[in-house]
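Only one chain is included here, represented as structure tokens and corresponding to the form predicted on its own.
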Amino acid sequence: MSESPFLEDFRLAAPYIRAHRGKTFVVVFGGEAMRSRKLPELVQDVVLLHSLGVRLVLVAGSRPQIERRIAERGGESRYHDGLRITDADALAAAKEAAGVNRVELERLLTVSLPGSPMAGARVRVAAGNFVTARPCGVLDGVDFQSTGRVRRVDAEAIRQRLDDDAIVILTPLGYSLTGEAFNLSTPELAAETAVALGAEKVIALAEAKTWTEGGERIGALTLAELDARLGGKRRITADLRLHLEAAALAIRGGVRRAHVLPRKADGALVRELFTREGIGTLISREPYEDVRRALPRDVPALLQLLEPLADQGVLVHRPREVLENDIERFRVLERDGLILACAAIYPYPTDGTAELACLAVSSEHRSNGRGEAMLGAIEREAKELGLASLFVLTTQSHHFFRQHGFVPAPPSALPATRPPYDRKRRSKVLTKKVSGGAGAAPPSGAG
């Protein structure tokens, strides 16, 4: 490992830089961000993403700015079920706030002073009438007046600006074919835009703190898990709920991933997109980290994962040619194109058992249940093969396997067709019953 934390972090970010290049991200934030002293830092992070080849659409909210303008006019903001009732005064305030916010973003994106983080950036910015809207109408007997819903996003026009290397700015206003203006929900606008563009990600910078449960950050959820939480009794703050509902809308519409981040956290965008663990909550239709069969192209990553453990004596050394020959036996846990963990299964059908080998997790990810995930995947595969048990040989992970249901067994219990037991290495043998298959029962006894 490098002596410089910066160098180590920068090297670890390289796969994410490659993965994100050329992708379209829709980034949404509220009016609270627009009035924050940290807005210039957020813009600098946006420009950093742009310079790394990410195609960006920014959706900037303006709720607090609208509130202030309505109050200055002596009016009162009115809501129903969290949705603003946009009368004539509120619409005028929404137009003013949207215009001022757009100009402020354009101003900050134009900064290019020598010696600043944006020196030489020369960012192009595009805005326009990209969104067609329709009125919400009357709901529950309440006339929402000029509050609207997204009817259509002109994806082709936005893509033309993105192809021209511009950052596109959207404000929460849409226009009807009859020339009316409508005030829109910013999170919904971001979700609909991401769907229309076929964006890779929609990223929400929420005002809420990191979403936690039992004191632990909720790092990733499937769409089904998110739906269950949204329909549950546990309280979710109004701002966070709006972004989570919009994330669900985007995922249902075909967006691959949605991220909800704590806007106030320093460098939230960069930390979420360029570090392995991130900082917020990621939502995807399927599990974000998938266990799959290893492929020949995974051999270099497996070597990188296994060799340090072999050097420490934790695993038996397996040269490249062995991994290439046995690649069909390996299963890997992948995240964003990175191999975080692996394990191998060697079946002995006549003995009704299989060997679990090469269970390894990268050093940065050993506290997040990935070892358990690999173990579970191998156990499920053994069951599918109709085997009754698994066995493992280990020198330093005895307690891990005991905690997961394995019991000691003598070396003599190993299948006769397996390579001979290495008495110099003196590995402990453990077994676990995994199903009621037709094969032999797992051996037991002191190791």
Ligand code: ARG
The other form holds:
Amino acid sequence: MSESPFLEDFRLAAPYIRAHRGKTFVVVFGGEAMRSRKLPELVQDVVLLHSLGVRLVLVAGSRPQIERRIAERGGESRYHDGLRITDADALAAAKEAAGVNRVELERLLTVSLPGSPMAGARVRVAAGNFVTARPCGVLDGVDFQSTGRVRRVDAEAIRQRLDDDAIVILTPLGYSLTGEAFNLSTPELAAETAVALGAEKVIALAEAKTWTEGGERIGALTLAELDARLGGKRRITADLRLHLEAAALAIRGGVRRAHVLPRKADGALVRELFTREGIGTLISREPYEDVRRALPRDVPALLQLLEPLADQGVLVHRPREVLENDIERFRVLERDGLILACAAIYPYPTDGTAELACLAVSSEHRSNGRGEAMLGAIEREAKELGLASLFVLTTQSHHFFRQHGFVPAPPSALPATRPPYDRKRRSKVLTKKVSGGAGAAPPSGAG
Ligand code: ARG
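Please supply the corresponding structure for the form predicted in complex with arginine (ARG) (the preceding block corresponds to the form predicted on its own).
All chains and molecules follow, beginning with the one already shown.
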């Protein structure tokens, strides 16, 4: 730990500053953000990203602005399945709202007051006819009129502006080759744009609070996990659902990461992008955190993770040579290049069991189910090896293991071929059946 938390955080952000430089991010937010008092702060954070060399496309929605304009004309907003039915009045309102929003963003992006975070920033802004649209047509017997879908995003034109160091602004309107304007869904436009650009990220600033389950933030999901939730029974607010569906679309189209953040959280963009934990939900094709086999190059990181715990007597000391020798026994949980947790498995096939050893989670990353993740991975492996049980020796964590289905056993139950039980250490021995189904799986390596 350094004395200055600022220094600490800034250094932790460094890998992300490097990683994000030169990458393209599409940032999307609804019209609610556009009329919020906090819009200037959001824009400041956007400019901060721009100063760090991120190539940015902003997509600004306008639903409440359109609604207000329609209401002022004495009309009524009509939706079907969350999609606006755009009649002539609604289209006129959409054009006005898009225009006003674009001007508003251009204005705010030009601020460079001394003493503000934007001091000295000279940001170029570009907008244009980047999006070709086609009519939605009639769906479920409903004529959507001037509601459109994205036909094509002119990625080349947008890229030129980005190469020119401009921030590109998109509003949810597209034009057809016959000269009509169409009103588009903002999250869908953002996703299609990210796909067309081959963007690294699409980042949605949603109205909803952080997405949670059982009171805990859903920090990261794979595309498959997201699909399961979108098709599941749990209620998801309309705004969140639109962003999540767009996130799925973007990831399917090859965008590397989609982030859905609570817009109202202070500095949401910066906190999501420059910390490992983030504050929103990250969706990617592959798991953000994955348990994998340890490699020799992980030894220094493993030492760093294990030494403090060994010093506290929680784990047995394992010198570098032991780790190097046993490295193929180790599994690690890695995220963005950092080892967050580890565990080792020592099989005793003749006894139909394996020792789960050296389960450790780095101190800054406890309490997020990572111990469970490691345990689960080792259990699966034991099962795949056809073993019937796991056992563990622990001095301080027997509660954790009891909670996860382990039961106490006498030291005499340990496999005879295992190094002898250390009577001075007096660890507790616990075991757990891991075989699926009723009876024990036949020990495959037995004999
Ligand atoms: N800062 C990293 C990124 O920009 C990681 C963010 C992690 N976020 C999360 N919700 N788990 O990709």
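Throughout, rigid core stands for the largest set of C-alpha atoms superposing within 1.5 Å between the two forms. Since the model is a prediction, treat every value here as computed from it, not as a measurement. Numbering follows the first chain given and starts at 1.
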item: Threshold 2 Å Cα movement between these two forms at His404, rigid core reference; value: yes
item: Did Leu385 shift 2 Å or more between these two forms, C-alpha, core superposed; value: yes
item: Arg320 C-alpha shift between these two forms of 2 Å or more, rigid core reference; value: yes
item: Angstrom shift of the Cα atom of Cys342 between these two forms (superposition on rigid core); value: 5.3
